[in-house]
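In structure tokens, one chain follows: the form predicted alone.
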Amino acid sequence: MNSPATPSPIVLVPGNTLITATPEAGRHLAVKMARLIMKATQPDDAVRAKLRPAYADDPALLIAAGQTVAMEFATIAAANNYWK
């Protein structure tokens, strides 16, 4: 009988540091950050696209998925001392 594979786990925090190049780098790190938030919220694939087509056609939904990338780049904004 064989085990189910135990998923490894989900990097929440890309090479493990907020520090970024540029503010363009950083906003790229948040994007990618934003969308680990999700896959760790849903690990399951199908469901996962699945339910892609309801929040793609509502703007509440989308706007939310913006102010999940907004909060992840301002975290890594103070990081990097962007706003010096």
Given for the second form:
Protein chains: 6
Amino acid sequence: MNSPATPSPIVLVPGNTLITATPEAGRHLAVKMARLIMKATQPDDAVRAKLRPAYADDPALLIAAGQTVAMEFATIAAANNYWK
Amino acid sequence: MNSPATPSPIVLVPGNTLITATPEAGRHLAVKMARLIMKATQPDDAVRAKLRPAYADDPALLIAAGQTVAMEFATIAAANNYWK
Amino acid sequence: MNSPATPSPIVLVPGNTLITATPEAGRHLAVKMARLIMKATQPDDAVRAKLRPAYADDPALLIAAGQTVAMEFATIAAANNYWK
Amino acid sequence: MNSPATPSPIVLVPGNTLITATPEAGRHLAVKMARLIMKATQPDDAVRAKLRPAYADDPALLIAAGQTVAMEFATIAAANNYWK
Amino acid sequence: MNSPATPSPIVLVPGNTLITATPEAGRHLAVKMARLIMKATQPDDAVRAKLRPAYADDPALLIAAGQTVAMEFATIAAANNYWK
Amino acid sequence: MNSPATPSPIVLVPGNTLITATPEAGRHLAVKMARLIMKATQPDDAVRAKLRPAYADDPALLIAAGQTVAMEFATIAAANNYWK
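Switching conditions: you have the form predicted alone, so give me the form predicted together with another copy of the chain.
Whole complex next, starting from this chain.
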């Protein structure tokens, strides 16, 4: 089991590219990248499973989680020249 | 019923495009995208319905929700070259 | 009376444009757009009137409200090519 | 006396321009613009004077106030093409 | 032992470049840069070790830490022209 | 002694330029600019010295301080065309 202090072998950018076919796919990548950083910070699956209900039921955390996705998506959208 | 851990089949970018006819339509898309991420994180309609009054009546959460929209709108506005 | 769950008929971008004559007018548009999102999230005038003193008297909320304006203004300023 | 609900006659962008001679002047403009938004939201000088010690003595609020300046400065720096 | 007030000799940008071969490497650089700033602010290894479980087990802090990485990554991705 | 309400004579941008020789130097400038804004807001050295342990020992404040540096660095990196 990894301790939080150990560099994580977790893949942080699935597919190793920011380029996606569509905005919808880009949005899904943003969600995944946001989750993978949390997984790298807290690699223990059992702890993360215990924390998940906390932020899915707390409006402040739900909003904060949404802001993370918005930030990741801004970068992905720019990478894809906004799919224009 | 989806559990929060299941990948959501929810559409995250309505119309699968960031391009809108007007700034007003872009702003509405920003609101929708912000809400759909919260729906993907907490897909249980009953739980979200219970959380909604919490952030609509709490000034800190109202401001935070507004910041999420501002972030999404920044990306949408850039995608539309600011409707110039 | 609108309930928070009803899609709002509120205009979110006054004049349906991000273009303004001056930086001062752009800053006022940023303030208005930030307020209109809060109005769309909480359309009940009486509830908003009750919440207003809370954030005008709380330094954390005053700062957060200022950050929302800064975010909206960044987009408006870019749309106007910084009024150069 | 203005009530918080009255549209403020406060100038929000001193000089009505984002262009400054130097980065130092741009940073001062960022500080002023951040303060003027707080003044527009809470125009009562006596209330603001009472709130000021709260954020100058609270590390969380000091950091948040610094983030507002960083946001405003990002826009001003872009407007000045980074004074290059 | 460094006190927090002493300018830190810690390297803040490993390799002294924002350029990376891949998005995955860029994401790892974002994580490192975010951690190194925390190390520069709190150089005492023992204190940081004590703080680490706090944010790895607290969903609000996990999300906030993820937002820091998103911010650093936005800059790194732009520096690499999004690895296009 | 300056009171927090007095305009500060503190230099906010050391060297009055955002241009640095390297990313490492740019990161140090970001740290300095973030600290100088806090100094301008709370110019009393004794108060700041008392506040410093608070944020160096509090994971939420450490993360928030890191986010300020990330914001300032984004601007400095753009000013230097990412040192490419």
